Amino acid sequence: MTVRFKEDSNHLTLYTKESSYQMQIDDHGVLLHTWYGAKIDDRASHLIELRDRGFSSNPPDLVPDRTYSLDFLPQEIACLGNGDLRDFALDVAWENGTHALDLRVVNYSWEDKAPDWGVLPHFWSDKDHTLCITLKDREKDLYVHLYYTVYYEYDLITRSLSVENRTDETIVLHKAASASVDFPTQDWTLLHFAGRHNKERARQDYEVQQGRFKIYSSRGVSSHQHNPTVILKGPDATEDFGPCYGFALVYSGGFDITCEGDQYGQTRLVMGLDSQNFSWPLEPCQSFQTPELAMTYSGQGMGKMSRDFHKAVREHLIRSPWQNRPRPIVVNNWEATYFDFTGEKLLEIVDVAREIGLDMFVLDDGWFGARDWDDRALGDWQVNEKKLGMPLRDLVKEVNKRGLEFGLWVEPEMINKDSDLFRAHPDWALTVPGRQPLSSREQLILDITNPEARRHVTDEILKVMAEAENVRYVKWDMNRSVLDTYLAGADRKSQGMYRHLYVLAMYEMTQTLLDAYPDLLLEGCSGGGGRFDLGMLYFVPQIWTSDNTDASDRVEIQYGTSFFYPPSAISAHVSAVPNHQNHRTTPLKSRGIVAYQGSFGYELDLTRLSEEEIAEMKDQVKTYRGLAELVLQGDYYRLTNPFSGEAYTAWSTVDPAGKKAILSVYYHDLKSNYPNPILRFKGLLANSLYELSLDGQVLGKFLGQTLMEVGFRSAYPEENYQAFLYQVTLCE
């Protein structure tokens, strides 16, 4: 039983395999939060302390009791206007302009499956339990429904809420976060993942203290600058030991995350939609549903937390038929040719790709309209046959004839002023009336909240797909922030709906493409990692992790990405050197080992390779084919932190059955007389015998216990940025 209600104490407890989440409906109908953490069979409400505390107001129905105040009690859903002056999840404005909400429990129920939120992405299951708790405002007929779905085997709980207006007035939601979670102590470190374009998801640690620490994206996408994921870890927690909590928003738009230490040593975490750019009118009989928040507890450190997330995402979020299938090894022509290509040049790349043994050729930007540079033709989704020298169908057939599948790049959410579409429909470009629009890379946003514009661009891309006949892969890109928002035809109080409506429209377009081509391998992208989130992974099985393909930088980027996202979702390619983003030169072997960490491919001009490089790439392809299933479905271990200042970074992937494993080590800048580090596997069978090898050479046979506890000396690097890939196989 994953949901339990104790009649004697009005306690609701959710159980996962190794955790408990507990609430209490108190004598006043207030839903208090009493415990989230290690699995317990008892109640934890004895930690709640009622005291007369100065400057903490008391609910009017409890006066003259001065010991009860929502200003310090741990609550299941924090609201503005009930005396709680900490951060809040819900802010409702009434028609008279006041902001007040006092929620009390009305009833609760549970079902044996996860809810279906339609186009809004969500974890899914037909066997796990969902608890719904309904609360009502004490004065008015406004209802809030809290949803909790328990994914028992993964120690995962998803939360969301809906607000239902049963009053006879129009209300406005100014904030509707997915959840607030209270903790009784403040001895936490908050990990979040910040960065910028080409340097995404760098781990940052913040010691929780009194005050509010806010992480957010107001860019209309989850963004390169911040990721909608955080970890709260105990003071001594590591990769392998100690308590930690992981929280991830299942959403692809702007977001708010606030972590607050209050005056009494407690901690509150609030996560949800970007409230800075949000307001949502609710007419009588209307409801609003928030995105899901996924959360997990691990008492065994951040490594277990990550592996639980990886499994849950692969098995209960990603819906693609490619969910558990090895992905094709691709070559993308972007860094090979940029806009300067012909069909003949592309086929030359294909010929070398066939020789190397690749599976798919992906035609990137520049195949449509007058798209010879990035300042024109977005929106003109008609094939430039003059540039290709043939119809796209003929190019696809020729690529297939030469033994490769065909993929295509698109950017459906954008429009250029220099485009036939803009000249025909300037009103479809998102602009604020009376102002010139902000430009980014000379791109404007196509107003996809306009059904006519959305249908047009979707139909044009589907037409290209149908005429090409055999496009097996699509890379969906998005290369700017959503600004100049204006909801045409709406009144002033409705303008704050735009960004959420935009995200829902993008989801609808994506789903339309998948409905038309159910077996399509769809890859997400937003200038690389600008929309790398659980919301997108509901629609796509993998995301272009960063536009930065440098091996050294990718070690750091993929490290940060791995805390919540499985390696199967990490699209990683080998590119040319000097690298196009930072001009660093790294060995080809090292670039391959780093790219093996996810869905593998190439991003360079294959026609410029030497015979030696072609031979090495053939070996890389052969190696990855033997590792693909392990990499994409195995248990992932971070062995070191690339931000720690060490000279090397190591990571490992282990077959869940313990039959085989790999360990990769990447050396950063060489240091004089640096001692060979000792490397240790994790997750092996302690009493089983394994064969350890490097580059096909057997180094010896060892018990799993020895490889995990004693370890082995790494090979010594002979050049900067050298990497090694060790393999262990269970001896029969």
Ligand code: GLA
Second form
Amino acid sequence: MTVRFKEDSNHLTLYTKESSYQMQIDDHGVLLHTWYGAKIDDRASHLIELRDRGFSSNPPDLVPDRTYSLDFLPQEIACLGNGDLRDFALDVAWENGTHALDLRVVNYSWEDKAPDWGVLPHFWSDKDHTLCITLKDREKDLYVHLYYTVYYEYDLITRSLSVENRTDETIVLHKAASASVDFPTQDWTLLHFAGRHNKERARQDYEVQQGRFKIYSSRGVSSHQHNPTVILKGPDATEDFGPCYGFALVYSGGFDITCEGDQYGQTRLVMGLDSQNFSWPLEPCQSFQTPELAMTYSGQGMGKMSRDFHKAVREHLIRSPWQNRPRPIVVNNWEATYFDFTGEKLLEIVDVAREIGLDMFVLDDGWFGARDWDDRALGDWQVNEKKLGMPLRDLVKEVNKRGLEFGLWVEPEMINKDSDLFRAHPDWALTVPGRQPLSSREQLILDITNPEARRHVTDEILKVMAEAENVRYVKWDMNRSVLDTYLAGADRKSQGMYRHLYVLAMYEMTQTLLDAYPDLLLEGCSGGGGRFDLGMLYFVPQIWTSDNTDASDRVEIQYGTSFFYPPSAISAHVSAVPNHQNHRTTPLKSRGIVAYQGSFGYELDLTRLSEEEIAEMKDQVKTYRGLAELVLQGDYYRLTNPFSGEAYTAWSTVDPAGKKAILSVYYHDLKSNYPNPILRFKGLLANSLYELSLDGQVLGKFLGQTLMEVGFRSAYPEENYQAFLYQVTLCE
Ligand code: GLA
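To complete the pair, please output the form predicted in complex with alpha-D-galactopyranose (GLA); the form predicted on its own was given just before.
Entire complex below, previous chain first.
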């Protein structure tokens, strides 16, 4: 029998296939964290050190014992106001304005079912094994329930908590993080993924030291600037060796992740929603549920950590029926036409798309209201038939007649000042009373926490979809930060609820669309990858990864994205050269090889292609179709780090049964007299014979062990930014 949970003299241990997570309820009812890491059968509480330490206070019920202090003991859930002066997950203000919380364990239970999360996204399975530990404040009837769900085969544990107010006063939560996790050592490197619009998720390595390091988004979305994911990597850990931990919030709003090195060489991570813009009153009998945190431990480096995440996300987070289907190869008209198109022009593109063999045409921004530029008409979700020269239904029919499916872009969370919607309902634009709202891309936030506004926009979009009859894909965009927050009609204490309520309202709108069209292929987007997170992936199977479509830059962006998100979630298109974002010219073949790394498509004016380019794209489509299942469901390996300064980046996907694999290598700026690099596969069957080929040419037959240990020399590029795609197949 697989053991997932063990109780042993006040030690509670959760087990995954290769990890243990252990807590101890000590003699005082305090919940200490004793171990998270490699699987152990024993207890790890012998590391706990009790000592009389200067300036570390002792709980009142323990005096005169001077050796016990929460200031240095490893906590399972860190709170403000109990003598622990490190960072904290929970901060509660009582009615008299004081902040204090001293939690002690009341009981715990091990259940088959995860609690109900309402509209909050979460990992799921038919049979969740969930530990719920209930703690209570020592003085008052405030209860905290800690939830841990074990996904055994994936080495994944999810955590969250709820705060339940059973007192008779109204309290205010100033901070309610999803979890804190303490580690007894400090020799860690914290990897996080930072950037900006057009440069998302660049890996950054921070050496943990005494002090507090914070990554965050105060933008109301998970953001381009920081992704809500971090890795703690042991001193010598690499892609293949050593201990590392992956942490990812299942949330799409603003967030805080802090990593604190304390005075005694220990480390604490605290992860949860954006506390800077949060306060949440809890009246008697009310509860607050935090977003979920997913965490994994790998004793075999970051590669395994990522593959565990990829698998768990594909099999236990994404709910879309598209998760297991080949995705349509799309052509999107954004970089082809921007706002300047007619129905006729679009059909010309579709004609070429048909010749190339594409599956779907996606009509991007500009099809509604007076939306001929980006400063107007958001909110006016009525088809601009004049511009299209026909009703949308006819355009869809024409596209279908040419053998392609039809997809549509929307941005439901926004309103332009220059729109009929704003003219009719100026109060639906989010504004701080008495102030002018901040403008971004000349658009304002539609106050979707207002049920009337939310319903109106959702209904309008559903109406368009119903009239168009056959919309099979929707790209849901969101192009600014959520600022100027004001919760209409609410009192002073409730204003800090806004941003979380916004995220919940957005989830509800998304769910309404999916309830109406359960088979819809919904793609997430926020100016490219500004809302690329596990919260969105609960609703959508793929996300537009970046507005930057340059192949070289995409190699870096997709590398950073791959640490937590499976390739199937990475929407990647071949676009025109010179690239519209950075003016770089890269070969068409390289653009294809880079975009094959995810859910593949095109985003350029197909009518301007030469015969050679069309022929090459036909080949690309054929190649991708042959690879799609492998790319979308296979085991992903990062072979090199594009931030290491090497002249090339390589990555690979291996079929889980080891029968075939691909290895892609992309050359950044060419260096003179550079040696042909040696490339090595990973994850093949060591004693089986494989045929290695490049562009259909067989290069030889090799044992898996040779390809993995000795490797082979890459072809040498003849032009800048060249890429090669190697394939191996098992010999019968
Ligand atoms: C965002 C998206 C783009 C495109 C434009 C349209 O920037 O990321 O792909 O849809 O909006 O305005």
